[in-house]
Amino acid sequence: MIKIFKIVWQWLDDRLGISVLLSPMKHIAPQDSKWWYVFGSATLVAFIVQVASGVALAFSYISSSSQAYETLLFITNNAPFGRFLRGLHYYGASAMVLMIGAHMAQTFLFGAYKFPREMTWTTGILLLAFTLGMGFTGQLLRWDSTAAWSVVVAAEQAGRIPIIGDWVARFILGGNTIGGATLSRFFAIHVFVLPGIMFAFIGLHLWLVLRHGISEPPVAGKPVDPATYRAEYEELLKKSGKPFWPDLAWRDVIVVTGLIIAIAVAAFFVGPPALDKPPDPSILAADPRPDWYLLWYFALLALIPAKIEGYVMIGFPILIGLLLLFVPIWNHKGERAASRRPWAIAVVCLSVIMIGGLWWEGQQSPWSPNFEAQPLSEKVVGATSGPVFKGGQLFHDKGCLNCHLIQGLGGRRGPDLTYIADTLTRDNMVIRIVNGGTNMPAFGPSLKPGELDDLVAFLETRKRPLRPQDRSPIAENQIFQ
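Could you put down the structure of only this chain, in the form predicted in complex with ligand HEC?
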C-alpha cells in the first residue's frame, strides 16, 4: 500500500515538480531568528483566511444597490455558516492589519530594511497600502447606512482636497452621488483589482525574502556595510544556518494556528458587526465611522481645523507613504540594533501613541452628532409655556440638540450654546440658523414661520447668571455715584 503511494507520489512529483516548488521552504535561515520573526507568516495566513472567506461570501453576495443589503441579511441570518463566514472575514481583516503593523514595527526596529533588503521593505509598504484599500472598499460592500455614510463622508472630505478634490470625490462615488455605480466600483476594486495586485506583490515580497535571506537578528556594534554584508551573511548561514522547514518553522506554525483559532473564536462567539439599517440618504441618523483600523485617520481629519483639512487629507498619507517608502533609501547601512537607534524606538512608540490616541478620540467621536439626545427638561428650558418653552422643544425636535450642548446635554458637533446669548446678538443667531455654517445645515427652508422666533427666544435666555462680580465696573461706579 505504502509502496503504491510512493510510486504515485514519485510519478506526480516528477511530472509536476512539486518538491522543486516547495524547495524554497527548505531555504537556510539564521538559526537564532526567534519569536520576533513570526509576524510575516501570520500576515500571509490572515490574507489566506481573507481570500477563502471572501470567495465564500462572494458565492451569495450580489453587488447591486437594490440587492446587496438583502443578500447580506440572507448571509447573516439564513445561509449555513453565513454569520460565521462574515465574522471570519471581519476579524481576519482586523488580524491582517494588526499583524502587518507588528511585522512592520519588528522589521523596522531590527533594521531589517537595510542593505540588501531595501526593496523587501518597499514592497511591504505597498502591500500595507493595498490592505488598507481593501479595508476601505470592503466596508461599503456591507451597504448599510453606516457604511454608505462613511463613504459619503470620505467623498465629502475628498472634495475639499485642493485642485483635484472634485475629481477624487467623483472617482470614489462613481458619479455625483452614492448609488449603484459606487457599489459596483467598490466591488470590482475589492474583489478583482486589489487582490490581483496583492497576489503579485506578495509573490514579489516572498521572492525577495528568498533572494536576500531572512535577516539575522541585529547585534549592537555590528553595523551593515554593503561592501562586506553579503559575504558575512553567507558565512553566518554556513556556520549556524538551519533549513526553514522543518527546523525553524515550528514557531510560525504555532503562532499561525493560534491566530486562526482566535479569528474563528471571535467570528463564532462575537460574530460580525451588526448590520445597520439599509442606506437611506434621507436618514441623517447614521453614525458614519469606518472600521477601527481607519477610524484614527477619520478622527485626525475631524479634529484638525476645517481650513487645512483638504491639504491634510491628501498630504498626510502621501507624506507618510513617501517617508516609509524612502526609509531604506537614505538609511540603508550602519547600525541595525534598536539599542543603537533610539530614534527608531521613538518613532514606533510615537506612532503607536498617536494612532491609539486618535483611535480613542474616534471611538468617542465628539464630532459626530449625538442622535440619542433626549428632549430638554422644563427645568433646563426655564419655562413651561410661551415662545421660550416652544423654542426649547424645537431645539430638540429640529435636531439642534444633536449637535449643540445646553448645560452639558446634547451633542458636541457644534459649539456649546449654554451661554450663547452672552456672545451672539439676536440678528446673528437668526443669520446662523437660517444660513447654517461650516458643518451646520441651513435651517431657513425647513422652519415654519414663528418657529425661528421661538428658537431665538429660547436661545436669548441662554445667558450666564449674573453674579455680582460679573457686573461691569462702569455699572458698579454708577451705583456708587
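Having seen the form predicted in complex with ligand HEC, could you give me the form predicted on its own?
Here you get just the chain by itself.
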C-alpha cells in the first residue's frame, strides 16, 4: 500500500510540481522563533475560515432588499448547518481581527518592521485596513434594522466631512437613501472586491516573508545596521536555522487547531448574532451599533463634539494610517529589543487601554436612548395609586425612562434623575419638562395639565433618604408637622 502511494505521489509530483509549490514550507527560519510568532499563521487560517464559510453562505444568500432578510432566516432556522455556518463566519471574523491585531502588536514590539522588512510591515497594515473594511461591509448583509440603521448613521456622519462629505455619503448608500442599491454595493464589495484585494496582498505579504526571512527574536544591545544585517542574518541561518516545516511549524499547528476548535465551539453552542427586525425606516426606536471590533470607533465619534465629528471621522483614520505606514521609514534601523524601546511598549499599552476604554463606553452607549427600558416597579415608584403612581407610569410611557435613570433603571443619555428633587424645585421641573433643554424635546404640547401634575408629583418624590445624623429634633418636628 505504501509503495502504491509513493508511485502515485511521484507521478503527480512529476506532472504537477507539487513539491515545488510546497517548497516555501521548508523555508529556513531562526530556530528561536517560538510562540510569539504564531499570530501570522493564525490570521491566515482565520481568513481561510472566512472564505470557506462565506462561500457556503453565498449558495443560499440572495442580495436583494426584498429577499435578503428572508434568506437569512432560512439559513439560520432551516438550512442544513446554516446556523453553524453563520456562527463560523461571525466568530471567524472576530478571530481574524484579534489575531491580526496581536500579530501587528508583536511585530511592532519586536521591531520586525525594521530593515529589510519595511514593505512586509506596509502590506500588513494594508491587510489590517482591508480586514476592518470586510467587517464593516459584512454587517449590512444581515439586512436587519440594526445593520441598516448602522449604515445610515455612518453615511450621515460621512456627510459631515468637509468638501467631499456628500460624495462619500452617496457612495456608501449607493444613492441618496438606503435601499437595494446599498445592499448590492456592499455585497459586491464584501464578496468580490475586498477578498480579491486581500488575496493579492496576502500573496505579496507571504512572498516578502520568504524573500527577507522571518525576523529573528530581538537581542538587547544588537541593533540593526542596514550595511551588515543581511550578512549577519545569513550567518545566523547557517549556524542555527531550521526548516519551517516540519521543525518549527508545530507551534503554529497547535495554535491554529485550537483557534479553529474555539471558533467551531462558539459557532455551535453560542450561535450567530440574533437578527433584529427587518429594516423599516418608519421605526425610529433603533439602537444601531457596529460589531464589537468597530465599536470603539463608534464610541469615539459619539463622544466628540458634533462640530468636529466630520474632521475626526476622516482625519483620525488617515492620521493613524500614515503614522503606521511611516514607522519603518523614520525608524528603520537601531535597537529592536522592546527593553531598549520603552516608547514602543508605551504605544502598545496606551493603544490597548484607549481601544478597551472606548469599547467599554460603546457597550454602555450613554448617548443612545434605551428603547428597551421596562416600566418602573411599584417598589421603585413608591406608590400603588394616586398621582405619584400615575406619574411613574407616564415617566415610562412618554419615553422619559429611555434617556434618564431612576435607581439604575432606564437610559443614560440624559442626567440621572434618581434624586432630582434635591436639585430642582417644582417650578423648575415644570419649566424643564414643558420647554425641554439642549438635547431634550419640549413635552408641553404632548402633555395634558393633569399628566404634567402627575409627572411632577412623581419626580418630587425622587429625594435622597434622610440619614440618621441629619435628623435634628427641629427637623423631625418639621417633618411630622
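On a predicted model such as this, the values are computed, not experimentally measured, just so you know. By rigid core we mean the largest C-alpha set that fits within 1.5 Å across both forms. Positions refer to the first chain, counted from 1.
Q: Taking the rigid core as the frame, does V49 move its C-alpha by 2 Å or more between the two forms?
A: For V49, whose C-alpha is compared between the two forms after core superposition, the shift is less than 2 Å.
Q: Rigid core superposed, CA of G399 - does it shift 2 Å or more between the two forms?
A: After core superposition, the C-alpha of G399 moves 2 Å or more between the two forms.
Q: Kindly check if the Cα atom of F389 is displaced 2 angstroms or more between the two forms relative to the superposed rigid core.
A: After core superposition, the displacement of the F389 C-alpha between the two forms reaches the 2 Å mark, so yes.
Q: Check the Cα of P441 between the two forms on a core superposition and give its shift in Å.
A: With the cores aligned, its C-alpha sits 7.9 Å away.
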